[in-house]
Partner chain sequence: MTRLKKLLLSLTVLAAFGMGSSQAATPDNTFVMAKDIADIITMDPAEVFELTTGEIIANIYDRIMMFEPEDLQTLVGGVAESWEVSNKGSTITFKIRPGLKFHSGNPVRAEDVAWSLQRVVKLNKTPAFIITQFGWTAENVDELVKATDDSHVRITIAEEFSPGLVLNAMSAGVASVIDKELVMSHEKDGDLGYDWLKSNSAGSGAFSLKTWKANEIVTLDANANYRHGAPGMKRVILRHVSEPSSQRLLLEKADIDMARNLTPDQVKGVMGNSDISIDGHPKGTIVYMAANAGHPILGKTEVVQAIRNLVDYESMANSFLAGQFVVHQAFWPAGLWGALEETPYRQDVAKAKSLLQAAGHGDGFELTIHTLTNSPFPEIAQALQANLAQGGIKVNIVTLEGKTLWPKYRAREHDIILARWSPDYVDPHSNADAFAHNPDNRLEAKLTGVLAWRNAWADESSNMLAVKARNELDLNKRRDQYLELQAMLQKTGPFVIMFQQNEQVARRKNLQGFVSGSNFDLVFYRNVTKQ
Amino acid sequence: MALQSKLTSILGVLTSLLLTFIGLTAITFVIGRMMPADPVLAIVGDRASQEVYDQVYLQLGLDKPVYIQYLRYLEQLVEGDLGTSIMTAQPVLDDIIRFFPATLELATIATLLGIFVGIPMGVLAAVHQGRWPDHIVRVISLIGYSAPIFWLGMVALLIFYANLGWVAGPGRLDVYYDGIVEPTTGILMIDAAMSGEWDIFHNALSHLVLPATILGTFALAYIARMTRSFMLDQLNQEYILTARVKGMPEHKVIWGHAFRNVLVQLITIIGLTYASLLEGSVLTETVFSWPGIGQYITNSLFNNDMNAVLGGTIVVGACFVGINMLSDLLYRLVDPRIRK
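Structural coordinates of the indicated chain alone, per the form predicted alone:
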């Protein structure tokens, strides 16, 4: 019975993933076809003859009903073919493999900053509710959550790069270092460390500091606010009062009891934050000329490159699904009740 239950659970998860993926691709594909951009003109240009236009129109299968076009697109997806980018003249999958690691690197560092700084800030604010630590954390969270990222980015570039010269400027690497390190993982610092190119490692780190910090400010603010809210709810519970009456040390009450009970909620918040940073780092990537997937999708949209837009959107959506799955697995690790 236990084995049958596990198999049923696994089958349910796989079915849910399949339906989610089909829904994601269908919605993305239909929206792409409904946009006013003409994919044929994007390929042949506005000076092409009607004969050339009609030939490309038929080659793209645009004369078929939308559901036939979608089924053909699904067949291509199953084969790992996302089409060819008009902007780069390369397979979209190759472009995504080249651009996505930059966004992954940026979003991961920003999320880690939010976790390791935002969580202690939220706990500190909850423990000292109504006092000056709480007020400071709330002000920082408000600024980080509400201030426009593009404005923070430009101010940070002006101060720390243009005036003080503490960090490197826009881009992912200085031009004279470009092409030296073989892109094994696509993450420059890891590739530079693996190659023993420590000058390139430090240069890449210097370029990463500002955009990761600016993007991490949003993650930090959101995680700190939610941690404070969750902890306040737990600190007002009767079991916390009982633990204090029994003489349990305060740090054990806070971290061993209250914080442990908010972990499941925090995993959800961290997962959503990470996914949103993978998707929503467009403004940061634009301000800092960071060659990531967000900037790639945006430039593709401006150039009517719908294959690239669809491919990038599907990859980002798949990341959302994957992160949600990982969150579900982590729930079972931190909460024994869910495992049972």
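In this text, the rigid core denotes the largest set of C-alpha atoms whose superposition between the two forms falls within 1.5 Å. Values in this document were obtained by computation on a predicted structure and should not be read as measured data. Numbering follows the first chain given and starts at 1. First, how it differs from the form predicted in complex with its partner chain.
- The two forms, fitted on the rigid core, differ between the two forms by less than 2 Å at the CA of residue 272.
- Superposed on the core, the two forms differ at residue 58: its CA moves 2 Å or more between the two forms.
- With the core held fixed, the Cα of residue 303 is displaced between the two forms by 2 Å or more.
The form predicted alone done, now the form predicted in complex with its partner chain:
Keep in mind that what follows is only the chain, not its partners or any molecules around it.
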């Protein structure tokens, strides 16, 4: 009985996953086809003769109804072929393998910054509600929320790269190091470390610090504010009062009782933050010339490069699904009620 129930549950999850991806690609496909940008002109250029234009129009299958085009795409997808990008002339899968790790690297460091700085900040603000630590956290969060990331990036580059020279400038790596390390994971720091190229590791880290920090301020601001709000809610509960009356040390009250009870909510917030960063932050990627998935999808969208847009959408969708599943697992770890 238990096995059957488990199988039904797995089947349910798989069906839901399949429907999610079909829905995601179908909606993206239809929106893409409704956009006024002309994918043929993206290939042939605006000066092309009508003859050349028509030739490519037919090659792309644009003469067929949208649903047929979509079904053809799905057919291709089932065979593991994401098609070729118009803008890069490369298979979309190769592009994703090249662009996604850059975003993964950036988003992961930014999220870690959000977690390890944002959560203590949020707890501090909640514990000292209305006093100066709370005000400081509010100001920092406000900056993280409201300062345009483009502006923040340029100012940071000006100070830490141009004036102080503490970090490297735009790009993932100095050009002289390009192509030296064989991409295994696509995450430069890991690849460099694996090959024992410590100069390159150092250079890659130096390039990563600034964009990751800038992107991290957004994650930090959000996580800090949400942590504060969740913690305030818990700190006003009667069980906290009881713990304090019983003489429990304050740090145990805060971290052992109140904080443990906000973990489930925090996991959701962190998961959503991470997933949104994995979509790619176009502005951060632009300022820092970071060849990530955000720029890739945006450029492709502007050029109606549907194979690339759909490939990117599938990756982003997979990230959301994967992070949701991970969150579900983590809920079980931190909340005994769910385990039961």
